[in-house]
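The chain below stands alone and is given as structure tokens, in the form predicted on its own.
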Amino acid sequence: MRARTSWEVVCTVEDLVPESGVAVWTEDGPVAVFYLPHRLPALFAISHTDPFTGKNVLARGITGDLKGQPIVASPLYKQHFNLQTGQCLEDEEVTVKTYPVLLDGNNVRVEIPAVNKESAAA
């Protein structure tokens, strides 16, 4: 049985900054959405939380390309995270959560796990 998900509208196209990230809030917590217009796909979404510090900073990181892979460097200790896989390039045991993301007209949507209202209330 497939886990239930929902596609949340998190921002609009006008909110995106080329070659950069924006922080958005979802039912699953803070997410960083990156817009890299010279790549296909051009949109990426990962957890906004730096796993090394617990701080919500990844949307403010510097984007780039290492060996053909889109990455973001954390603005704190400069670890690099692959925007497609969430893998930390400096520590193979560390990853950040990735999210499917799409453009729906003028809206940017992120697919997140659906919150089970009954188990959340327990």
Second form
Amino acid sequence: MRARTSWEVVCTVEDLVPESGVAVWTEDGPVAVFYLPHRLPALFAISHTDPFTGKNVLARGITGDLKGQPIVASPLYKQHFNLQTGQCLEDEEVTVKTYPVLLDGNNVRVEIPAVNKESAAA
Amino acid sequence: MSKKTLIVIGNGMVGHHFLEQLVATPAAADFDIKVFGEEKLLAYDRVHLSDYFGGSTHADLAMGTADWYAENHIDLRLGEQVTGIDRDKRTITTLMGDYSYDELVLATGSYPFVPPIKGNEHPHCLVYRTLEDLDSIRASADGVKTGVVVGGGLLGLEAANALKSLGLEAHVVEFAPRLMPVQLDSDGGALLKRKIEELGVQVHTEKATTEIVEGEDARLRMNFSDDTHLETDLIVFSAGIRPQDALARSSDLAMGERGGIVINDQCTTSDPHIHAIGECALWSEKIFGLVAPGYTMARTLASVLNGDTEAAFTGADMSTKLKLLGVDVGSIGDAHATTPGARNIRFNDEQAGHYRRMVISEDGKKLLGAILVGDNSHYDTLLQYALNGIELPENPETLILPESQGGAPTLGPDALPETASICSCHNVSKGDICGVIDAGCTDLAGVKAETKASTGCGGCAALLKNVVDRELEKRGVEVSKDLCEHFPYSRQDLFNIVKVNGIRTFRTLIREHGKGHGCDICKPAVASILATCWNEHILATDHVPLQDTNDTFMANMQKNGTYSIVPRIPGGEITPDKLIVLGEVAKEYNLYTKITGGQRVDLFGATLSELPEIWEKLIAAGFETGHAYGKSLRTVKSCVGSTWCRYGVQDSVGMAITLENRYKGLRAPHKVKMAVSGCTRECAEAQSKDFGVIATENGWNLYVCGNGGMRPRHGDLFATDLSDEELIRTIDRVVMFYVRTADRLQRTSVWMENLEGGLDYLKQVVLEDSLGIGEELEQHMADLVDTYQCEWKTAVEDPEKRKRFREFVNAPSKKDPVQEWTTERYQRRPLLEGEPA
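Starting from the form predicted on its own, produce the coordinates for the form predicted together with its partner chain.
Every chain and every other molecule in the complex is listed next, the one we just looked at coming first.
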């Protein structure tokens, strides 16, 4: 059975910055939403927390692509993360959490796992 | 086993080099090392002595530091003269007492020969050898007009240059019929004389001075044997050197007939426990008055003491390449064709002022020697032919003819054998260079660091680069200049593409000249290029996503994700009112406060959303952004200068403020630092900056391409006694040339070291405008200065730009929960990992 989830509205299109990221606060904590208008899909959401330092900074990294993968570079120590899979390019044992994200009219929605929602509410 | 004692008498260039070589061997552990130096100063570079009048200090010229001696456990006793050696007891005596030795090294050097001319004891008769001598010359030259150098050799012409740089009308008096009689022939000497006279130094050859008497119009009069005379205010004797061998003589070591301590191939004297190296030593009836052979002896002796039974000094190449008063002079091997059967080929262009002579063997196959005056560009090739016995081409004259007359291009690195000496200062062969490349070095900088090649006189820089490039190429190491996978161009290429095609956005550039979407390497580099070319606001919509986080938020991200703020404080000058505002703002936002090395104030711990509020307050108090976050001008540090300081000779604060306001905001390949000192005491530490300005009585001396940080480098003296306008124009040109041609994240120091032709080339481009781009560079800089804006002022006034500073775009009041704080020394700081709250 599929776990219950919710599609949370995190911001509007006007809040997004083309070719860059913004940070939003969700039921699951801080999430970075990236808008790369020249790609398909154009929206990506990953955890805002840099796994190497535990600091909430990933939305402030530089985006781009390396060997065809869409990436963001951590602004602290410059490791690269695949925006689709969350995989760190420099350390195969490190990944960041990724979230499904979609555009609903003018709203950006991120899918938040229900389990976490409950534990966050508890 | 108890340690043996090694005593070195003399702390000059060769003595110091010997110690450097010795401590690199295992033998260093066997010895307690004591060094006695008669001068009070640590060994310094006598080859560049005349730089002392160009603004260099003892520290610039010093070969090592007191710390180096301490780290290597060498007991250095400067100013303690050795008065005797007791060979039986194996002790030496100084004014302080007796010291025993097991091995003794004499590196006492030489002293200047003063010809026995009546009147030579006059207080304004001086010599040119030590920094103390130079201080005496400077004192004697104060307020007078004319100076004479007796001796037209290499050192004499150096001394004439020194007199000229002191502002004296300089004369050279030479006994022989030509200048540099040892190195040059009559045609070469005549051309050198003409060129030097064009530079304002008067040359008198074939003059024998009979006496020195009181002058009528000047302090002194020199009477010559041909009944002519010359009036002058001071005389510098530079008529050759004599070995400083008095100690050896008084202890009955074997001596040469005309002086010099006799040594064998192992640099050992007639006493097996006493060794001699450098200009005090006589090897095979020869004294070597150049530093390179002294270094070779030093290396040989270090190997001998390390137990190497093969080590031997087998003579040295006396070829020289120099710039005397700005004139190229080169002399190689048997320049006077003394080899039986030797033949000559001469090229003499009196119009251009170029003279070249080749001395070739009887069979026409080998180059024995050469003389060059006016242009040394053929020197490296000729030296390689001579040193390595490379067979000459069929028409050897092509080696010295101009290319327009059928001259051959210079010798390619492939033609050199493995044994070819590339750097004679540090004895690095082509084989050594290949060795470190095979061991993993993949660039010029790495080869220089490993082998020390080209770090002595630097004369081999161009040749070294050719050899390294060629060897890397042969090994298939692609010397890739590509910026990253998105652009197959170097930063310099991209700069030109942007400029020429008028490209204003990253998107256009990557679509037309690159591939993919970009990355954290190319985006900030292109942002910097766009900023330099068009100077649009860094937060303009198209540019925002290109910037590193520091540029995006115009503050410096710290390890906990908060930011620090550095307002501009030009020249470090700040009013009490503004200082109070900084304190009030810091207090309000609980910001950790620290004074920076660049004479400003850094405020730490601001969150993203606090940044615009804080800047609103700072801007209202008259502050501007300090660009501490950008690859751009940081600060112009200054000392207090002539306004307050008893020693200051110019208004260093005023100049620092002018420079800082002129160059603020300019985007560059890397950060740029400047400083201005108000006198030669150099309190602003200008020589460690990219651009260092030091006040003189007559204006400003400019140093360029200095660097602090991980790889410190003193700036090179670039131009002297500049007026305010000249100074600014010169800096404009160098800065702009750097911005246009440097690689990404390349500081000025590395940029200059990698410029083909180095400092001389940079001088040609900037001071002589050899590329004809001087005005264009100035105009470009003027445009940038005119379009300057305070990025923070523009940002706080624009609601759209302010939106970027929301920590969480959907929760404006939400504070980042991971920032944890503690208090230390009365200020807030981030909690470290694992530290209890």
